[in-house]
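Given next, in structure tokens, is a single chain: the form predicted on its own.
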Amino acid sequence: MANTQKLLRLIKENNLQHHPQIQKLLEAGIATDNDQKQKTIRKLIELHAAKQLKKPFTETTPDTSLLDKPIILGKTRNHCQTYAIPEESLTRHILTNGATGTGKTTLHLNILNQLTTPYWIFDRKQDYRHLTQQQDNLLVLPWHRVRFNPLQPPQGVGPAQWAMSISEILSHSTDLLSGSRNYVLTHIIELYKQYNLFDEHSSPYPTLLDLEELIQSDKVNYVRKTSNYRDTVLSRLEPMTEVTRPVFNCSRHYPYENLIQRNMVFEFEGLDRDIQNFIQESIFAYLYHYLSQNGFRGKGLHLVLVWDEAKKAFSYKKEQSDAAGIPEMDDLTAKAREFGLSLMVSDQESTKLTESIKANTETKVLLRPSDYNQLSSMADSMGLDELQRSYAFNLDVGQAIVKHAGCRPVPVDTRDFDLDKNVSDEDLRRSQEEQWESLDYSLRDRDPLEKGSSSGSEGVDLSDYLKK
């Protein structure tokens, strides 16, 4: 009995309970009292365990054909099979996790190089500007060249709907709670009334600078709680508009509805993280609402959005905060696939990402993790057993464990990507300036009353929203 218990423990420790040969050896061990046979069986099980530790995966690859426009991620490590996923499967999003320098950006570059669909990149470290050496039509916008008006509703989206969405995004990205969020919403609605947007959905549009001025002019009773909301909101808006005035000083921004047909890089290096996140999340929401209201449902993959260092936008702390409510980002991420908007999300700290982004990404790529907590977080979402987790700690640069929907996790040697990273700011200016100058936008309009007074705004009902 004691020897049988030892065998059972050995089998369980090495996750061999379902191995058919191990089952036969266990049955033979239980059936004999011969010590020599027991030792032999134990040695055979230990040999299996050693092999399992070296190769703890069953290598299977997704079924793809040329008609699926396969995106090749690399070769399986043991059998050198091509590991590819259908391009259309990107609508169900990709999540990549790994320590700094393990190959996240290289993986993204390889995927982008194979896409037949346009892509936009939120680039925090100027990693992707170097693609201009290989792609003549790539548009790269350093943050001071971006022109984006968060208060301009997307084409086909009503002002009340957009006011609710953008107030959520502003609150989410700058850590405002529900009271301050509702305060923002009511002031955006007031601006839309002043600009007559409920009757005439056209330029000029109010800007973030107008919102700031409206709140600054708000006469509040400092004994009441409203004064706290005012001061809290201004503490977020004032630094944002001061630093990024060129970005927000436009009534009508670039024609992003047309630009989704081309590849773009938005560079954010040098900007405060909260400002970065607000712009990125606002653009994501803008894209989602435009696609959802203009006939793109069920039309296949339309745009791939690359989101590096995503833990701030997809923050588990905000997801768990009852006071902040359910993050708008979670809702948009879950629905984006219906309208062909794909997310390629990466970060080195998976523990700080929302459960929603882990649940809504059907292709997960684990490169060598920085510590056990990061490994455990990704391994749980990928269904890795203990041996596979141990294996992950020994991955080298460019080696990954890939889990695609409906397939078992597989170790893959990802492809290298040859790219000289030598594009300076001056190089970028010379190659991009003509494109920058061709982008159409209009500066902030300071006199909204020229459009007339609004009459159709009285019926706007925000009561359900304000109760959230």
Ligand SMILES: Nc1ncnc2c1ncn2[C@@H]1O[C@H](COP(=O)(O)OP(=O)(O)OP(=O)(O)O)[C@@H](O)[C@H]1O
Contents of the next structure:
Amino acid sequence: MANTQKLLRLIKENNLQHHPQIQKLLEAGIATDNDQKQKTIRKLIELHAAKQLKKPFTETTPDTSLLDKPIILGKTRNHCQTYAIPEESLTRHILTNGATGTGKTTLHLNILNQLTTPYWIFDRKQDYRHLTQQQDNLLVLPWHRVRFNPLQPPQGVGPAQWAMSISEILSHSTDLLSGSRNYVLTHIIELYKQYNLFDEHSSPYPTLLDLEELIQSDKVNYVRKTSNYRDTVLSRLEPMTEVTRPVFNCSRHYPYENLIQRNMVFEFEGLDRDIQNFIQESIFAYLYHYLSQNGFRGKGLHLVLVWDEAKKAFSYKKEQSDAAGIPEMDDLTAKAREFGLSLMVSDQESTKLTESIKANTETKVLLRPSDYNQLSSMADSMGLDELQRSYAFNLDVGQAIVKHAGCRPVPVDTRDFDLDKNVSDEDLRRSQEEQWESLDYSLRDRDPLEKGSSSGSEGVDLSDYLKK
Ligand SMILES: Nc1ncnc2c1ncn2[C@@H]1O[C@H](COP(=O)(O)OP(=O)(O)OP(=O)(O)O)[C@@H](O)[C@H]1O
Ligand SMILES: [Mg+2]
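Now that you have shown the form predicted on its own, what about the form predicted in complex with this ligand?
First the chain shown before, then all remaining chains and molecules of the complex.
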């Protein structure tokens, strides 16, 4: 009995509980009274422990049997144990990094397939439309079928608050500096005033096209700096209202507040990167503000937002260059968890991701990195040692190092995902058209502007409106 206790202690101290060979040795130890045999077993276990010391990982796996709604990521590489994380932990976000073709999207597909919570995907490469073959209720919106008015405040969110948020997002996604950002803000407030939104928060809402027209009509004073702002902001707005006119030509957009209950894919392939980012970041801000103002705080996971190739939105460079404190995107990233908005983010280049996204993701998955810099930046945020770093370089497709919450990093063979990637545009139209047609929205309404002064922003006192 005492010998058995000693063996158990030795096994526990060296984290060998899940090792199949150790289990067999332990069973043999329990079954025998022979001292010599017990000694040999003890020696063998000690040898294992010593060998393990030289291994880069002491494997520990969260006990899946205790998890409420486990999300299985794969099997641990050394002991072939199921590796799972609780679904609820996704509120604290997940970040995946790896060279191209190492399995980032496949990992996302596997996670999505197990979720009991709805998800929205920002898809840059038409990777996810193929899920329509497996899921009847998936709504896929190619970008030209999206109807989104960035100037429509989310339900329950005041116009001044939304004006600030959306002017920050526009500046962030199109690289505007703070002078231009304030110029945009002033003009959005002016538009909201013309549309009477400060007194009555309801449709019709001004659109990006109205904003463009208002700025175009701004009196240019070539001595003042505002003419520079005017030209800079127009250079960002004009491509949007030209290329993406069908998207922004609506006053009231789809009822996104209700669509939170559904699984959706927003497809962005073929669209200019700045415009993609502007739409994605705006939708993220829209969701965040809606959830934060409508009683969703502290009520668990509501929506998982999947963001492949996330470096543009969570850009390290932009984080560093923002002179006006914490950028809106970082702020939203840090606070989204409180309202059950989860981010599932991946990219090939972790060096280009914000410190904020690295610090605010509780689960990190490192697939084979493309070079030493990518490895270092991810390994630093996961706390990997030198041995573990060299291990990461030798990973094969689908093999990962996973670091979850306070647990030690564990090498995991992630699962493959069986999906025929053969849904064409025509297939998609056939299967989705009825759903697209059923989505309610209203086209741009120009009347309020025509009635309004349209005289530029000279007379707007911002502080009055920001108080409302
Ligand atoms: N866990 C896995 N087991 C076996 N094969 C896998 C696994 N994960 C991915 N693969 C294979 O690798 C291919 C590429 O995977 P995936 O598209 O997920 O890579 P990715 O990292 O998203 O690439 P990219 O950066 O180009 O988007 C898949 O088609 C699949 O066949
Ligand atoms: Mg991918």
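The term rigid core refers to the most C-alpha atoms you can superpose between the two forms while keeping them within 1.5 Å. Positions refer to the first chain, counted from 1. All values reported here derive from a predicted model rather than from experimental measurement.
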Large Cα move at residue 401 between these two forms, threshold 2 Å, rigid core
no
In Å, the rigid core superposition gives a C-alpha shift for residue 26 between these two forms of 29.1
